[in-house]
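Single chain ahead, by itself, as structure tokens, in the form predicted on its own.
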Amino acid sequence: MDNEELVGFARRVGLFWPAAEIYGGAAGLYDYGHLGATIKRRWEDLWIAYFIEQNENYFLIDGSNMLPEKPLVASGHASRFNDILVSCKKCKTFYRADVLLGELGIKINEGADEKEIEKAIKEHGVRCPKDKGELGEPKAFNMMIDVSLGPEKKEKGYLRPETAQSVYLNFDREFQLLRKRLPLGLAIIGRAYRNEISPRQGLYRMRELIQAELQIFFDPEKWDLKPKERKPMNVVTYKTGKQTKMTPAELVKDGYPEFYVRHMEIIHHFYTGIIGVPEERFRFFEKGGADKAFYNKVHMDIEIDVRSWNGFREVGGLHYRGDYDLTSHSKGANKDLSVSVDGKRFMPNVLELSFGVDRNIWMLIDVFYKKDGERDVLGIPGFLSQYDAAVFPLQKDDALEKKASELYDSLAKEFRIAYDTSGSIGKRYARMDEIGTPYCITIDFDTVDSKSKDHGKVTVRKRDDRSQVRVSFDELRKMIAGSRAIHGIGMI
């Protein structure tokens, strides 16, 4: 499935589509439909259950989407949150320089400045893809979206460029409220805003995006958190630049902090052990040199082989940010954000687990959608699907429909159940397959015939292999509960 096919499938089944679609859509802005909004919420609930709710020192907060200017000056976003753009002198089209060069196979560092971009354009003779016009001088473009606060618009503000800043701004108050203990994890799932020059590839590069981020504040001298598993993971280290399988012990021996490697394990299990992403499609990719964010001590992207995006692409990151953030806000706010724990005064370090929710939803479709003959199947795990099961009467018949309605009413008290009587049974199966419903339950004449040996039993058809089994109502409940359960949710 390529990018266009995935977008077409998403529209057809109610996943997502461009915002203001009836007016032609808006670049970099997307709306979630009824199916997409439900799957997104299921993914967010899974993320909270796995990363937050299993640790007594981790908490979910929420922050304002709009911030005054001063915090974003202190954080460096006002001066450093830039992309380099170039424009065609002829047609006036603007391009994000690194994207334009990357599409032409020209490798540049992620943090390349205007001079490096200009040099690459000249060396390779790059011209406008639309009309071959000459490209103008590269210029830095700040991606934050500014807003005016107050009726006279005197106070400048911005839509937050990342959710993490809301955590840093609330750290001191939360630390005081939560009994002054470390490590302390503060998490947010919310929206961030970036004025992308050239949004593209569906949910990959957006102007309004949803992030799920966990910021863990800790004392690096006392956070005795060690890896637990011996299972190797696919890693591309900056030192080698090559993908290889490395065990946690090998990573620690290579100099990566134990607490950092432990979180690599945790993230790896989330994707491969719980969601079910194939091992060969998951990896960590370390950034270094000019590609690494300047404040990070260790910076690894979480990458999935997303074939509609032509290979491994970033869906999240694991960043050891040191004490940069709290130090910056201490200076900007003229407030000491250091802490005193066990008689020691220090500025907490931060480990950031950051995930692009939209990118992860796209990834789920890319990884789990398949064509099986003439049918489309969204084979996502049952705990992420919109419905746990669907109930159908075999055909239009008063007795069958009455029994099917009774079963629906009973199951709907415990599970997420669809009910459908429209079209042939085959068409109803197909509709459920393409939206990811794990089981279809059919009420037939044997179910309602008191003389039949199968009286009281239903036929359950499984989405993934189309096999059918005959089960009692009690067995049915166990099957649905088993599919809905999140296997391996316990922190490894």
Contents of the next structure:
2 protein chains.
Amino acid sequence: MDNEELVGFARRVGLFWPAAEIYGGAAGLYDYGHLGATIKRRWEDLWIAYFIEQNENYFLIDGSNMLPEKPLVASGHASRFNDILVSCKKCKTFYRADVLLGELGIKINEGADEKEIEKAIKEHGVRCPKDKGELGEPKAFNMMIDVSLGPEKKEKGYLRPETAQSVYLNFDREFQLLRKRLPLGLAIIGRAYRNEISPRQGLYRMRELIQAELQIFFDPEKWDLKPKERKPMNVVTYKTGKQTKMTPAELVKDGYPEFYVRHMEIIHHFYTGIIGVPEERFRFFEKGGADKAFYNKVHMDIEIDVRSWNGFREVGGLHYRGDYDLTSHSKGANKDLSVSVDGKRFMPNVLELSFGVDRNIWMLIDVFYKKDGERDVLGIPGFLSQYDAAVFPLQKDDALEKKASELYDSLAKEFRIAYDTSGSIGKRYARMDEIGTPYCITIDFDTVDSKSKDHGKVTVRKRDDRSQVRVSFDELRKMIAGSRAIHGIGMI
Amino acid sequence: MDNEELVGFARRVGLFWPAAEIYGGAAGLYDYGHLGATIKRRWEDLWIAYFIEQNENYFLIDGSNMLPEKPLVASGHASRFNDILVSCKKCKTFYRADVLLGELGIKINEGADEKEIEKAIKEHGVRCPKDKGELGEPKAFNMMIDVSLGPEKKEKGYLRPETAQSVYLNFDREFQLLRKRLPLGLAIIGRAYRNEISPRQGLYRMRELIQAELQIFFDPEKWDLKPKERKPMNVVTYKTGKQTKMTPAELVKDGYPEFYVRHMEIIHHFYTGIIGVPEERFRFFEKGGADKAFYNKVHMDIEIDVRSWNGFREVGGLHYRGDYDLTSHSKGANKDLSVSVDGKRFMPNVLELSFGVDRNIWMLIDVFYKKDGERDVLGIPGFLSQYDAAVFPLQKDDALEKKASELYDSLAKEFRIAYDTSGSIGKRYARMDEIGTPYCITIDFDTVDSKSKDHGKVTVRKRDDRSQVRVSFDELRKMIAGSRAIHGIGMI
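Could you drop in the structure for the form predicted together with another copy of the chain? We only have the form predicted on its own so far.
Let's see the whole complex now, leading with the same chain.
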């Protein structure tokens, strides 16, 4: 489905739409409807179960979204978290220079400065796309959103530009509390804020985004973590610039650290093994040279091929950040954040697993939505869907409704169950298909007829292939439990 | 435990502490450590299970924290969400007038305006508590935190002062999507922001707070919801100003709407029946007159008696908001938000169940922490604790460690299990007691000795009374499942 169709579908089934829509919306701000908010919380639960809870020294923490000025000066965000803007001298429209040049097919590095941009604009004779006006001088524009607190608004601060900073600020206390062991993983799921100038890209470039980030602090001389499998993964390395299938062993041979390659495997299994993204729609894309943040030793984007954007789009990243962050805050806070483990004092390195939650929700819709004849089907895995199953009485009838309601009460103790009595069975199926409910359970006259050979059995109709089976209550319970369970979580 | 002890305990076990602590902290901003973040997420899961998932037309949604200016002008926040400030003419210190007067024992209404404050200051000859300087003229100070977006920062907005606004802005779309049925419940768990001038009160007066709010939209002529039980509850009504035990029937007789009293029961059961707050530490406190927001028809605070604040403190509220919110946004957005149900057109009324998540976490610690001799015990219910159980090998020994590790692997598939091998058993018990782990399971030599009568059995030591029982693996599994289950959730 294309971008417009996805946005329309998202609105129609209760996934997401622009914030403050009744006031005409707000650029770069989105709200999640009842379906989106629930799928989002399920995705977060999955992320916590897979990335955090499988390791006994990894933990979820939470941090305030507003931060004082100092830490964001120390982290470099106050001086370097910039976009280069150009504006049209005639119509005064502002553009993000890299976006404008990119749309014209002019290649520019992600870290390009004002001078490089100016050079590119002159070389290619770029003018305003709206009225062909001349473009002004490119200027660095800090993307952080500032806040002023206190009675005279003199206490300056920022909305955090990434959740990672809240983790670095808490590393020292948590390291002390958690008995000074490395590797230590600290994760946050929360919001980050960026004054994006061209935020009109659905959930892909937002002014307020949700991140799920895990920072692993470790001793680079001691993290003895090796890749386990030989499964090849799609990778675009910076060196070749081409997408190829590479095994973990080949990546290690090419010089990527073993702990890094091991985490590529873990992430690859999360998407292809657990969530079920087709192998060919998943890849790592390495950033290097000026496209890579200077503090990253290795930087790969996690990309999913989405039809709605005509190709691969970033949904996260795996960043070997070295010791830049703790070193910066040691200086900024004037507090030594190095650690002493086994008689050695050193600054821990950081491996960051970063995921854009909104982009992951978008990706899920793109990958798992299918049109099947007239049917809209959201074929997401059962453990991510809003309901595990739906219960319907076949038609208005006291005996059927009584039985259906009993079954609902019994199942609802263990599972998340929808109950629907309104409209034809076909309509009720359609409503469940489009929100991704894996099973629809119908109570019919045979279910309640003690003389029928199908007495006590119900019809289960499956979302994905519309096949129907007749099962007992016990079998039903097993089916639902199986669809709800997360498979393969321990297999990595 | 007193306030200082609670704060110290919270820091020591990983619950919460000021944000950006290594930079000296930030007033009114807190971070949650690994224990606090996990208990918070469990509390949220409980809240969703109890207040949302038991009703098939209630849903969780999510909304952006930044909002454009217009809706917050329409809601009245831009003009009326004010504190009255006074400052010392000598030392320039600012005070929230109601807090300053309150601390001096001078009673003032919550909604008092500048003139009333000025009168009270003159009457009582109030001066600056620091240097006895004269106080300047009281001034209204808007508590919203503003943000400026866009390339020239001309797009004005605010961080939302309450999550409720995100719900009102989405009511119309959700009502349409969810097949136009009332009552419709829409809930958000998220952050709200207030430029508090005197934010130095732990988790009770923060500049960034977490709310869990459920807005129920209904037809006041048709919501046929009656109280079910006769259990008396502690209530301070506005009329009497005294705390008394009242049954639901008595409250209805006193004129409180039946649907309102029913929700008092639901909230009362949540705290006393599910979470286990002692009856005498729970009460409703009615606000009336100038203490009540003008749009509320009935307003009761939910209060818990906390030792750390020497008495009852608000943890939430039950607000019958009438149709103020939808009417305001109908005008502001120039879009009729009234509904047509069963041939009648009307503006839905709103019943708001509002909870301060941070205050609820604080309350949990206050109510459930106990000192037992030398032991620090966080006696929270099993379904809120970070771990369901901990597994220990008795001592360093290959056979014990192998068996313990097998048991850990097996239990960790179903439950959240800690594993600890370091230090004496006593030390390991102490670590688990203070973070609230209900059971500690020890593998000893009898467990692995095939000749022992206790072969295959483990010792389970209970957090609350330190009693020990010897059980088989099957019994163990049942014990843990029982402690983890939420009891009484369907009993209301």
